[in-house]
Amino acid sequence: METAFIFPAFVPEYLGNEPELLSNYTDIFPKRLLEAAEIIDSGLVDFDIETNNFASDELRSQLISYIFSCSLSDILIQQGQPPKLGAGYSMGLYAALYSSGSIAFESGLHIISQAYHQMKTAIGDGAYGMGSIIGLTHQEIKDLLPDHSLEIVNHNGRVSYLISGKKESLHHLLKDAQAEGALSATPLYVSLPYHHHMLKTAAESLERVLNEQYSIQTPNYPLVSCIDGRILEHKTDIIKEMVRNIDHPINWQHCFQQMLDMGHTHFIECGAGKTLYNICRFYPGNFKVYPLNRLHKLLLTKD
C-alpha cells in the first residue's frame, strides 16, 4: 500500500476533538506547543480548542495548523506509518518539509513568522483578502473578474476556485458569483491576498533569509508541487518551491492527480479538520483519504 502525507494550511473549522484524538497516541501535541511558546510566541500556550483556537489571529492560526500537522506526522511515523510522498496545500508546505526532514520543526516556525510579516510589508496600509467560489468554472469566473487586483490563485477543482487580492474588488466579485449561479461565494477570513503575484517583493525577501539563515535538508522522500506538479527531490528544488509558494497561484486538483499518477491510492491529511478530505472526495479515481478521525480505519492502534 502507497500511503503518501498531506498537509493543510489554515484550519478553516476544527473538529473539536483534535488534541484528544492525538493523546490516544502519544503526548506530543503539548510537548509541541510549549516548545513552539519557548521559540517564537509565548501566547501559544493559551491555545485552547474549543475557547481559544485563534481563528481570528492570523498568524498564530498558522503556527497551530503547523504545530497540529507536525505532531501527526511524528506520530504517524512512531507507530510505523512512514509515507512513500508528501504534498502540502499552500502554507502546508512547512510542515511537509518538516515531516520529509528537510527543514527542523523550529525553522519551520521561524520561516512561517518571516513569511508572515514580509508579506504584510509587501502589501502595505491595502486591505485585501481571499474568497472561495463553488460553482462556476475557471473562465466563467475570469469574466466575472471586476479589475486586474484580482487573481484566481488556487484551483481545487473543475468548479472550486479561490480569489485573492483587493478586499472591495473581491466583495463585488463574490456578489457577482452569487448572481451567476455559484453553489457558494464565500470570503476567507484572512487578511493577506495570499499567492497574488503584488507579494514577488516578499518572495525575494524570503529568498535571501533562506540561502542566508537556514539549512535545507535533502528530503528524505519525495514531496510533490502544489504549484506545478514538480517531484522536489533535491534542496534547490525545495528553496524554489518556498520562494514561489508565496506569489504563485497553486493547482491542488493537478498535485492530486500527480500523486495518483505515481500509484498512491491512500493519503493521511496530516493536520486538524478534514480540509483536504472535503476537497478530494469530489476527485475521481480509486483512492482513500483518512483525516484525524478517520485513521483508526488505517491500521493505527493506541499502544
The other form holds:
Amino acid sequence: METAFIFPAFVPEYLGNEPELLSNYTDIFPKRLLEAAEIIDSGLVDFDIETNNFASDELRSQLISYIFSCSLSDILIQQGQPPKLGAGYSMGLYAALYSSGSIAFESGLHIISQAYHQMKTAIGDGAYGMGSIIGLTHQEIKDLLPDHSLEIVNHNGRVSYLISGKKESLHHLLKDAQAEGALSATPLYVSLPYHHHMLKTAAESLERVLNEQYSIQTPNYPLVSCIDGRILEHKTDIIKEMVRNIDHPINWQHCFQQMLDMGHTHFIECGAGKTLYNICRFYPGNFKVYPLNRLHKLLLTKD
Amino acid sequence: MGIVNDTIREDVKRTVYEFFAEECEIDIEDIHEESTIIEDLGGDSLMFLALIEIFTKKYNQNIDLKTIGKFSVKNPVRTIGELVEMQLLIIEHGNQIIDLQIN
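The form predicted together with the partner chain, contrasted with the form predicted alone above:
Now the full complex is given, and it begins with the chain already shown.
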C-alpha cells in the first residue's frame, strides 16, 4: 500500500496515550525527547502528556509536536512504510522536512526555535492571536474583517477557516461571526499571528539564517506545499517554502486535494493527536486518514 | 418545510447515534439522550456541520447554514437529545426555524 504522510502543526489536544502507543513499536520517543532536551531546551523532559503542561508554552508545544512527528516517521519508515508523498500542515512542515531527509533532526529543533523568536521580534509588544470560524464562507468572513489587522490565514474547508492578527480586533470579529450565523467562532490559545503578512520581517530573517547556517538537502520523497499545492522537489523549493510558511496563508484543503488528484488514498497522520484526521475526514473523496490511535491496523508491535 | 412523523423521528435519532458512535469511536449503547456532545463524546463543530450536511442531502432541504448558526446561538445544543430535537425542527421548519420561539 502506498501511503502519504501528513504532519500536524502543534497539537492543541492530545489523545493522552501517545507515548504508550508509540512504545508499542519502539522506544524512540523518550530517546528523541532526551536528545532534544540536550540540544535545545533541558525543560522538555518535564513534558507531561496527561496534564499537557506545555499547552500555554507555544515554543515547547511546537518542539514536542515536532519530536512526536519525527519519532512516528522513523517508526513507519523502519517498518517498511516509507511514504511516496508528504505534506506538513503549517508548522508541521519542519517534521515533513525531517522525514524526507531534507533537514537533520537537530536542525529542525533549531529552525523552529529561531522562527518562533523571529516572529516574536517581528510583532513587538502587541497582543496577537488566532481564531477559528466554522459555518461561514471565505467571502462572508472577508466581509466582516475590519481592516488589514486581521487576515484569513488557514483554509481548512469550504466553511472552516482560521483567522490571524490583532487580538482585540479578533475578539470583535469572533463575536460578529457568531452574530452573523457561524456555527462556531472560537479563539485559539496562541500569542502569535501565524501566517499573517505582518510577519514579513521574520520571514526575511529566517531566509538569511537558512541560507547561512543550515545544510538543506533535496527531499528523498516529494512534498506538497500547503500554501499553493506546488510539489517541492528541490532544495530551493524547500527554502522558499519555509520562508513563505511564516507570512503566507495556507490552504490545506487545496493541498490535500492535490494529493488525492495524484492518486493517493491512504494518509498517515504523522504526529500526536488527530487534528488532521478531524479536518480531512469530511472532505469529498474516497480515502482514509490514519491517526496514531488507528495505526495498529498498519504496523507491527515490537512484541 | 416537512412533516415530522414517527418514522422520520426514528431515522434522525438513529442517524445521529450511529454518526457519533462511528466518529467518536464509542459503542452506540453508551450514547444516551443526556450524553453531552463535547464533554462525554469528544465531539466538535465540524461533526455538527457534517451532520447538518447529511440531513440536508437526505431530506433534500435548501437551508441556509447561517440560519442554523443564528438559531443555535439563541438555542444552544449541549446533548445528543437536544441535537436530535434541533435536527427535527430544521426538517420541519427549514429556514423558518429562525422565527421559532423555543421555551
